[in-house]
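Consider the single chain below, provided in structure tokens and representing the form predicted on its own.
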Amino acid sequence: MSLFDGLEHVVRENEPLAPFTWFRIGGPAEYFAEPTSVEELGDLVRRASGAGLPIRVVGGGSHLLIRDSGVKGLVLQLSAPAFSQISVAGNVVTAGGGAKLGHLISTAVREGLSGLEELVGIPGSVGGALRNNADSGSADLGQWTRSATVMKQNGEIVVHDRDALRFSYRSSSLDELVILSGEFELEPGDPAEMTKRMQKLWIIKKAEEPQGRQNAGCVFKDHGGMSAASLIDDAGLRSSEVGKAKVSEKNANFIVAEPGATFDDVRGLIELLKSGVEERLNIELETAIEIW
């Protein structure tokens, strides 16, 4: 591991990587790391760059598939504290990139900050949040973002301010290699009514999810106004499976995989649904999930 000299003890090689993500499928990292600083994160990027390597980031891992020959280059996880930090002035609210989505949420609604209940039970982290624009369908986080901070793959850290960022239906103009954190502008809300709201809403959403099995969140984005589950469901997909994958039978945009499947099952099935539903409705289903 000479190329990591020094930083052995954040780094390991050939960890697996099924653990860090909801569907519980995929091989090993040639190289993984969690730094515990952003100094030592800006180390490991350099280096890594430096010597060529692919670099990636795992988040929360809920919208993420692995392949099961495993991933080459540097796999980094933003699980320390240095990364996970919210505070909380006046009516902005600042957390780091690996802090969860949730307790960003909750935090903003204990201090009576209104704007993100609506997305409560929208599983990963604050920084793939940023990314993907997560949204709930009547709200998305990138209407309340203030600025973000980013690490590029030289290393060097901007930070991006509201004017210099642009947010879109589950997507962002966020494409640097790793977002540290970022800022959110909340307006004042009182919060025992928002705390009854966000657990009305946390018992609807999860009602629709599959709960107890190995799946990530949706795996398409809605089209045109249009769910992905009720496209699915229109063209006919809804008892769909390859392999050990099925479709959910409580959502048809959630794919389940049981025990032993691999990630040829759960690519065969989306593929099969993206065909079916492109072929009998006429309609291309965009993923809303990354595959390494």
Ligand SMILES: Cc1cc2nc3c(=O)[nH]c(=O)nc-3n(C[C@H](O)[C@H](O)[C@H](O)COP(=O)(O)OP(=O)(O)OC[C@H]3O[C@@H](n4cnc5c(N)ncnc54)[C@H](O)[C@@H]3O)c2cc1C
The other form holds:
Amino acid sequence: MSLFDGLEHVVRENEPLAPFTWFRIGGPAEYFAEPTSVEELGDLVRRASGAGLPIRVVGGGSHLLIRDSGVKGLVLQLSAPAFSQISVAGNVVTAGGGAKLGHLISTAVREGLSGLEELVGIPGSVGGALRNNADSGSADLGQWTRSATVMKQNGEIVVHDRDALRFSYRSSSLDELVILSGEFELEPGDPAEMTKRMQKLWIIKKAEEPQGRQNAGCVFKDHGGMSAASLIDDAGLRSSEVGKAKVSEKNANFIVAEPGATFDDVRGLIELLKSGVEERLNIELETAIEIW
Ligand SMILES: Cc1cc2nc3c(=O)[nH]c(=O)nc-3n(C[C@H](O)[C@H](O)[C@H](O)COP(=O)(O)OP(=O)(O)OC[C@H]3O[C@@H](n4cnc5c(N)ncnc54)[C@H](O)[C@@H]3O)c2cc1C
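Complement to the form predicted on its own: the form predicted in complex with this ligand:
Every component of the complex follows; first up is the chain already shown.
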């Protein structure tokens, strides 16, 4: 492992990625690293960049589909405590990119800070939620984001203030290699009321999603005010399946991967739904999940 000499304690070779994803699908990463500090992360990134290796970051793996053949290069995960700290100062909550979005939300609510409770039930990390601008339909993470700190491909750390950040439906301007942390400016709220609201939202959200099944959330983005689920329904594709990948009975925009499903099953079903909607409704659906 000469490229990562001295970093053997955080780098593993040929690490299977399936356990890091909600689909439970995906072959090995050539190199997989869980750095324990920002300095170590910078060292890994500079060495991999210098060697021309592709570098990716996996968060909670809740919006990813990974090839059975795996991925070349270095996959990073910010699982160490150094990347998952959450702190509160006044009405501003700061969270590491590796922190769970759910922990950020519960910390804010406990501290009587309102805004993020609308996002209850969205799995994954703060970094993934910032990258994709996680949203609940009525609110998104971007609207509460005051700044974000990122690491670029050359290891340089940059802070983006609110004015430099752009958030839109399920997307953000945060396209640098690693999102290290975010600052969220919230409003005062009553913890008891917020908790009640979260319980309500949680029940509604869970009722609309396949429970206890392997999936990666909404596969497609909504299109021009029409939900992707209703478009799949309208195109008569609700009971489609390929191999062990099936359209969820609860929500046509979710694909459920039965145990033993492969990348090709899920990818095949995505293509089938896309081409079916295009053929029958003349609408081109855009994939929301990321495919590696
Ligand atoms: C049951 C279920 C329900 C869901 N409901 C919703 C919902 O209501 N609303 C919604 O918006 N989404 C929803 N999702 C999708 C998903 O949870 C979100 O997109 C989430 O924000 C992804 O975060 P993650 O950490 O899991 O990202 P991953 O899936 O690990 O990665 C997604 C992308 O983010 C990048 N990324 C992750 N962490 C970092 C980082 N630290 N730095 C740089 N890049 C990073 C990855 O490289 C990748 O490009 C749902 C998913 C599931 C499985």
